[in-house]
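Here's a solo chain for you in structure tokens, the form predicted alone.
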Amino acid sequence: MQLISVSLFCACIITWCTVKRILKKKKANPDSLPYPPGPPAKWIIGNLLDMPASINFKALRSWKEKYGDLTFMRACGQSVLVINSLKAAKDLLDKRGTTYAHRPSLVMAGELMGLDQSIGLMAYCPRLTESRRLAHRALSNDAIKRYTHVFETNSILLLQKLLDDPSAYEKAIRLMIGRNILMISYGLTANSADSEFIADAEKVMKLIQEAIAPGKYLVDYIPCLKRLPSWMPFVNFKREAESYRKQITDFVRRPFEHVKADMHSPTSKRQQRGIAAPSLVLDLLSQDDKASKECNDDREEIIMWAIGSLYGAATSTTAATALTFVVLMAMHPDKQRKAQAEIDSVTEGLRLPTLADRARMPYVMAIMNEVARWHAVVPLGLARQTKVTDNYNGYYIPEDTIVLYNLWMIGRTEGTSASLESFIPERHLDGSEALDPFSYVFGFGRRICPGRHLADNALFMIYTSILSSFTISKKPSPSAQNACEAGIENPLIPEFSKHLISFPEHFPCDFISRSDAAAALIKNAFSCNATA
């Protein structure tokens, strides 16, 4: 009889929690709306299969063509929405900013880490707010153009690199983008890829990107873990996230210290020559902002993290976009000679290019545009997620929703102009491409990348000037080379990483000086740049 009642009880139980669900769906789906088109889903698991631990580009294609604009996966009571288009990427990160404004909370990097208090992965608060109003006045285009010098300057060392090891352009192509951003974030220079800010800085952002890595640690999925205590065993994750969050923190207070102490100290040699080194920091802890209300007592620690912020969203996705050039480049000839052309007509062969060449160089911005819509270097963009139910289109998105937004394949199949899958800078010229890649490949709405001006100046330097001095040549594998003997065509094809943020896979190259004239003309400007 006892054991009657206890089953009875239990079965109480389960039905009330049931039906307690199925209410609290109903209310927050009154209309039984269907979700969005997606994978079949698989007893029990659902689709914990198909969710997206790395970036699988079969599947972003594949995502688009057989669902359309919207792909909805779940498992573990966990919703995620791939975004597949632009026009619905932008009817709802744009136009419903509020609702998808929101981050996923990573247990791990942002509340144990304390990456929480940068801006891309901050919750969305008034602090948010803040900090990316003060981004938006630091970055500005008119603020970013009293920089140009550094970034003329620092492609004349990633020049003065490429002539003495071509085979290092990897490493050279990161400094000089460090370096931009040393430069105008904080006053410093490195004249290595070792030096200590850039070191660190390298070091800071590879355990970042491993702490938001899809799967890393358990404590994301089961939040409850982060209360055990660190000395337990099997407890290793709050033992790394306490050295993580030693190591950002002295990553972004230090240089910020440093600017501080520079602007105080009467005994700076800066202060004695009565010049202050401009950068961000020092512009933004000079004005007096009466826009900060709520925020200004701690206005400092808000600058701090918000310029910090800077290196990590900056340096990874140029690079990337940099390095995705090169190999481009090295694969199209054609369209290297053209560009190189370009720049020698403005230039004629006497000096080095500029940013005010910029008006003059209509087809190497147009190869600016075709690198960016070619490979988006955030395929997935960085996650959002709802906090209130939403409907689109007829489909009904949960509350808590994990939403991506396909840049790849919004780059591979949006536009006007035919031939996407192919590398052709002439559509951004010709007119028969509309869409300017440039509108989507830093995201939408309120959590827009406000790094723009910054990144589009640093790759124009960085395409002008090698271009101008080097022709980029594909190194084959020796495989490759006996089959080219042999009279065998054996195209090097280049590969992605499946990361965050995908850069092309080591692809061997040459960077072979277009003449004894173009590498004069880097030792001499070095060798002026280096007795300024």
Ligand code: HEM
Given for the second form:
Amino acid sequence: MQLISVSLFCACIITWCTVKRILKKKKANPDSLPYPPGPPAKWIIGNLLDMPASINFKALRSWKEKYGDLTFMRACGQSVLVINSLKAAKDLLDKRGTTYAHRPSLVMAGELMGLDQSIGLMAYCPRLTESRRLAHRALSNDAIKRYTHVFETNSILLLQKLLDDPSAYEKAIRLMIGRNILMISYGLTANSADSEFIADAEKVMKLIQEAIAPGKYLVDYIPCLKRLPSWMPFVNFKREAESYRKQITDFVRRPFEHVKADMHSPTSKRQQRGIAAPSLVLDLLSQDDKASKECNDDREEIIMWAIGSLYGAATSTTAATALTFVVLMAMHPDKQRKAQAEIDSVTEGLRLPTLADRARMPYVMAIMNEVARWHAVVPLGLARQTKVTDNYNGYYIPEDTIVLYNLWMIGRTEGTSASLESFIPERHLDGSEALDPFSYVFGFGRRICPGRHLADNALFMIYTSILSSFTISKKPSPSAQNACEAGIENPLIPEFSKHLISFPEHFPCDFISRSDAAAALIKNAFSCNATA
Ligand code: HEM
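Following the display of the form predicted alone, present the structure of the form predicted together with ligand HEM.
Starting with the chain above, the whole complex follows.
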């Protein structure tokens, strides 16, 4: 039965796309240029089986090795271009900004659930430019300095969680990142960020992830289905979309209205309600914005969605990077000890690290770079789409081509001669020729990640706080333990998920407190460092 439905589903998609292709007026390829190289197309289905429905690290590698800078595929009237080199990514995504600045439209998640108002899924249009301008202003390197206390307070809370229950380290790290973003966006206190909003936020993120999974909704392939009335049988997706749309809008609107209502309340009342200025929303609402061309109501709506977009974009990406760090530290105790020695030399073991310590911790910064390079957590970037035809290096790129960029392979092939498969932070120390991974893991040009400075600060605090207080060591699985007892070498090799955002699969680690003094620093932190 399931097989019949899957076959029917595939048949519908292929028929629809073929009809669409026949009906669509073919755009000229005036110079009859060839398409970029790619896997050979099969009869009828073209490259359907080569298309990247999920991340396949072997394929990412072979595209670069076999086809060079560009890999091109085509199936059912849809072209997909994968950019495999930094030069080509910069040439196309940076220098030919507007041609490549669109995102593919998702009917279910975007149009029907309302996420096309969020920055990440919005089409390239004046409203996006305005939303990005506000997000950039709120999240610039300078603006983010106002939130130093948030990063530092939440790092202490993370350490306390790790001390209480080290085995729940994944949850503790994700919670800390979620708290950072909610406190910075809306000025919530740590407690109210937890109790009122984190659970809601995580629920909404789960339904969004499910809605954007490839193949989940037929309406994404046959958009005219959206015109069917929702009372019809089999039109469940419209009823689901309505309910999801309400949950998403509530999630974005509720904390925003909280801040608005509190803008004019006395401080004591604000604290009672769990709101503590400053915040990105408060900042943007209070600015007399001469550059904005929007009227007041529209401007408020734009601010609400621009800031409401950040939680989803921030949490999984930053958590995936921090968890990759945990795995790499467990696998490389020598690098971990070197970083701990550097941190101890700065803090003298008498206090916890702060953001002001950055300049004095070059080895930790080298670890940050190497983690980002070794496993780019958004391996194929966030898809773009061309809106006009283009040509590059003698190849023809049709309009409406979906464009992916192979960040994972850029990290594994470019910038230095030292073995790029190995984790070697030293390659980023002064005087080396290594490429700065922070110059590409956040994307390019007009859609470059606006949260990169925030991520950078959050990651520095996570790495230094953990290493100052704990030693991370890998816990052998029962099979590895048996092998070890039998004298067989059986190293733990981390696996990474194959999703748009790629996480290390659960990796059994121990977080061992470095000393009683280190544990005491955590327990007493709020009496000397900060107040939660
Ligand atoms: C290590 C952490 C992070 C990584 C690796 C990362 C990576 C990326 C990448 C690759 C893109 C696509 C850019 C493009 O299309 O060229 C992106 C977009 C985006 N990121 Fe991040 N990001 C991270 C953290 C954050 C944080 C902390 C925030 C918010 C505070 C954020 C907000 C966004 C938004 C709103 C977009 C959509 C931009 C647009 O479509 O115009 N990201 N990010």
